[in-house]
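Just the one chain here, laid out as structure tokens, in the form predicted alone.
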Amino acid sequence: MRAIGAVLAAVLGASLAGCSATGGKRAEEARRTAEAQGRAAVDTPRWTFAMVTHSGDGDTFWDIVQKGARQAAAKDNIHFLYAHSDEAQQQSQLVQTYIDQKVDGLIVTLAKPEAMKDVVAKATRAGIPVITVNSGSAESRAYGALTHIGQDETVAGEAVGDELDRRGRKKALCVLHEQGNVGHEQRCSGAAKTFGGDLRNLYVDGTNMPDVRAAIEAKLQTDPSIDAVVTLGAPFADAAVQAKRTAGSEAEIDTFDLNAKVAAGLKAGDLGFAVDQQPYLQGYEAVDLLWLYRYNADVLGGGRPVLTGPQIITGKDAAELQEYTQRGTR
């Protein structure tokens, strides 16, 4: 009886065993079919979660933010909303009108700062945690947010630098698209500490790309010692490659940002470079990591910005890309 006992004992308990496995197995996979779907595959309380950008209208970089923004919220439970202006002031009242709302978390850019200060301290006061991405990195943790989620933009305009001088490059131009954004001044200071030729601002009007492409040909054409141009982000690239063109310039076009155009232009050989800094994964981590503080009071960084670029991105490089530029990733 004893050994009948044990043998039925050993059944049941591989019986049991199989069932758990498989039961881990379908739920690992229902799991990941949710994710497919968009739907939750968390059953945390449906939180409300804010993304208030300096974004200017049409400004492809931020669709790619947004999409890995709203991956993750699908995938967490967030109701996910969007706001974005490129006046600082009117990005600020954004903000108010989200802590009036009463969300549970909120993401900001800090392009400029100073704007940003008291309406940030004023959701830290309010109990919602704030996490920036993108611009901001040095103010960030003064002004009480979380953490950072992006680019140091002097390193990566460091890394600029450094590349012109592989490229034997001597003379560049550094396109500003946006005056009064910090972090595009300091890509272009921090170009220009490391590159060991010379290097020019120009100052556009990012919102008019007419005479963003002027402007760029106008210099081109008046100093042709100009062998570099670096735009600071991916739409810009397009209109510099036409200022090229119809200046007779030979000079490369080189660009912050990546998206399918630009992937297509490297390919080409249209551009020399790209710096990215994975914009997909700035959206994409700062709703993840909202989820996180507010489910199990995880803080990422320890203090510290949590970087996401730069990535030198070359003609070699644009093929390996190219399948997730074109599905809005890259």
The other form holds:
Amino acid sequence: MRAIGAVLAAVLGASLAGCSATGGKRAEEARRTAEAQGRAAVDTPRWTFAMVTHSGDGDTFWDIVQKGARQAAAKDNIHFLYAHSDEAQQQSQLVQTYIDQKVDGLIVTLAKPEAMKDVVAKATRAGIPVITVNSGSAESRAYGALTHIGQDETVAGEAVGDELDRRGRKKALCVLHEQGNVGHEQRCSGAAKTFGGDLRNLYVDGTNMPDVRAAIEAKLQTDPSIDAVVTLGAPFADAAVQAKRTAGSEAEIDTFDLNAKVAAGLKAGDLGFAVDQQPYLQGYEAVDLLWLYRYNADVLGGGRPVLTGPQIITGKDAAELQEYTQRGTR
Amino acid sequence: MTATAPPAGDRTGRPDERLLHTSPWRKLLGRPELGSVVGAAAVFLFFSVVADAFLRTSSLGTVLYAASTIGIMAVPVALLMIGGEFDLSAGVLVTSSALVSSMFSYQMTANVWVGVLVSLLVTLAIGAFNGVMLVRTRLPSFIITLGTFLMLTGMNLGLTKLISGTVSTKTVADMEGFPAAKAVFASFTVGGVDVRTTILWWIGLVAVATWILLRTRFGNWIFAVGGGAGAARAVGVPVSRTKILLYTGVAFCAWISGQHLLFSFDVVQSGEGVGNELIYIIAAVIGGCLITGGYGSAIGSAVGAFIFGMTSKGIVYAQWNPDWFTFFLGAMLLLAALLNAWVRKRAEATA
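Let's compare: the form predicted alone is above, so bring in the form predicted together with its partner chain.
The complete assembly is shown below, putting the previous chain first.
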């Protein structure tokens, strides 16, 4: 017995000594637990807040929003629920299901505002405070929401138009990946407003990446004079870069939103600039402000949207942000 | 299969089997929707147990509403499938119908009912187009309606952008006739209770479709056409007319759904509806319709829609991780379908 014990101890000791002190999955796990186990810093009751977005399945942007919301929920002792659908009717039904469950607070996006009008009114009638995030800054107040957190899409679009001008671009392509999203339309029309050159819209199917790439490729091949492509979501910037290579185009690729790949692309010079609206902040602030309203009846913004963007990011800023994009919070 | 099969009973003195009296219990077991009813009961019980909020009146109302929006389209799609055909354009046709209605009223500054009627004509025409193309070309309905599906998807966006300048239509909520149309197609209030009219439309459609299938000559034609078009034609069933009428039936219900979209949300998004055609077909199949045609029922499609509504909303009430939503949805539907098949097999064995 004693001999076996000694052998076991030796094996254990060896495996411990053979451990890498840096990197690997263990380091990732340690970092993650440290991050995620933000223990509740408050002693308010465990309220339930629900968030319903217009996101499609598996969208990076909304993953970051959720991370922010969950971080704030952990801190504020909130039971956080999330659901999404890219069909207006489905989204409004999802909000209805949370009203049925009598949640203590609701966070909704108003990408298709009219479809959400009735349910948001229903929620406020039922005494559930509503905060709108991301899209719907124009309608939020009228529908009875406490406040809106997001980026004014027209302002963001205008910033892009100015930036394109500053870079001396003449003919740009605006790639829309969600048909019917009013915010996306505003981005492109905002950019067209301030941009001195010619800007065309291109609709692609955002849930089908090869299709996005092929559509941009075809457009660049048919019109070689296009010298800038603006995608409206970070994952599509990479598709645009690939399309540009195969099409042999010289166009500069710029994008809305940020992710690890975009940060790397900015650093490497594949991308010109990115316009960030800080999705983490939208999720985090929405939960936090609902908590503040529940706890202290505080409302931020003074009846105006609380802006989280636009922030123009170029290769210079990318190095610093790369770390944050890799852990999925920017 | 077996060599010892008993000989046909004509010389044993037994009466013709078609004249035999069947007990009500056996009749019930032979119904196509039986399996789905058992499946629906199982899904209902399941979510009653795992989701606290599921049994509240307001929650059941939400579930019923969600089911009705699918169910209205599942009824004609089921009839079409019994008739042996598919319609892949059904999902976007709903959106087209809403767009036509909304844009016509707005651009002509007409009473919204004018738009509603114009939309009915246009939608029926598209349905008839599907049917006529199918009958004339004799190509599979899969190909024909795939073509219309893609064309409609493009037209929805293209025409909306061309006419309205944006991807969604402008609001018609402040126009004449809107309140009445809203009461008919979306919801009205009785004694402080919000009544969703889609549920009434749904019940009405199921009743009418069941009557047509079981009590009318046209119903017989549908079964005959789906069972074997050649044989049906040989005994004098107007196969072409039946199929064209079935497609216009789908269009008619797409019109109802489309008007519901418009009058409950005031504004129509041009890009929506893609993928819903599969949900309608799924509801019909869960409800006992055979993909090969000739068998199925309208009530079954309603039960199928109800299972779909319960599952999709029940998952939210149960507060399961949304990342797995479609997985749970698929698993529940597969289980319901398996239960359906198992029950039917047992029923056939005992019958």
